[in-house]
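Consider the single chain below, provided in structure tokens and representing the form predicted alone.
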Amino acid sequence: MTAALAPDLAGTLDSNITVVPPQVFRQLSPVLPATGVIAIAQRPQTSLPEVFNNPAPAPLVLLENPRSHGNLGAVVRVAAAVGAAGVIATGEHDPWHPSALVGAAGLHFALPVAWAEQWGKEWAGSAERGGRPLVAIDPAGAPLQPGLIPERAALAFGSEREGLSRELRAAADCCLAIPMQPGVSSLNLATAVAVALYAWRLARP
């Protein structure tokens, strides 16, 4: 099993393992599993500048005041699929709560992921996100297509309610909408992610 699901861990997983009594587990676990395993690890300490900063061509996903931890979770999820440069919360929600790594299946480890409780000005200019051109997705925008997000992007995202704050698609160097039927007013957040990093996807080489 170790050798299909996980292949850079085989010869050194059994090494690792160690098998505690049920109240020593509960303990240890604020979200017990199904499962009966869980990893026990060390969260990184990520910055804004290193994420923003990231040389990698891909975009990375800026999530404004979303609404639900599981929602948070399944962005991570999406976006460590697709090779995302990382995630960057902001609100009242920290992307590192347990329901938001359930709900990443344990990705928060495979890219960058920071948050900050609020949108800042000082993230307005390009030289304060590393160069890096940021993209509302917005409905006021223009049709996505594959192709049109630029390279190294930051792609803001609002939550499905309120969608983007007034300041943020102000600060944007442009807006892309995600193409809907009439009578649909928004995604979910994590699928209205998962549809803009895949046209970014579908451009590349």
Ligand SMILES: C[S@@+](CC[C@H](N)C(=O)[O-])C[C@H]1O[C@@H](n2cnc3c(N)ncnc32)[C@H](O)[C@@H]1O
Given for the second form:
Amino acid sequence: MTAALAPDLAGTLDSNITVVPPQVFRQLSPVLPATGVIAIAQRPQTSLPEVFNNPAPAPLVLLENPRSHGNLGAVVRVAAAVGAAGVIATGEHDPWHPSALVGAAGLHFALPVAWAEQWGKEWAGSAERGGRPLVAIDPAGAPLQPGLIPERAALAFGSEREGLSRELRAAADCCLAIPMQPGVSSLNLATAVAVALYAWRLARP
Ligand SMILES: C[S@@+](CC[C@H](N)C(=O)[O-])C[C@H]1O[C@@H](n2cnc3c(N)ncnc32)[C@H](O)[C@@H]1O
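How about the form predicted together with the ligand, since we already have the form predicted alone?
Whole complex next, starting from this chain.
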């Protein structure tokens, strides 16, 4: 089973497995999985400059005040799949919340994921963002087309209800919209992130 699903762990996994009584399991796991198996790992302490300065030639995802742990998990998962440079979430909701970790199938460990409780005006400058252009993804922007997303962009997405703040849109270098049929006002947040990231990925040479 390990050899098929995670060949890189074959040989080391067995020595790291411990069987514990149900009451200990309940104490260890805030969200009880039906499988009866949990992995315990240390959360990496990732700073914002580390994410912004990630040298990977790929965009990062900046979520402004997301409210749903389900969306946070789905965003981390697709960001890992696309090969994004990282995910930053501002606001009250920790992207490392157990529900978000489950939603991401643990892919938080595949790329830098940082929590910035406050969106700092200090990142409004390109230098503070590691030279990354700030691209607002917003239904009111210009139509998104293949090739429009710069390689090292910081792609900013708004919260589920309010969308992007006025401050963030004002700080952005450009604003792009995912085309929709008339009568549809917006996509789900995680869906919008997936479309934008794949628009970048599929346009790569
Ligand atoms: C559920 S939407 C927010 C809806 C909000 N009422 C608004 O008008 O922006 C959450 C976020 O997903 C992104 N989004 C959703 N649909 C989009 C679209 N068609 N074009 C660009 N961004 C979109 C935006 O970043 C938005 O802030």
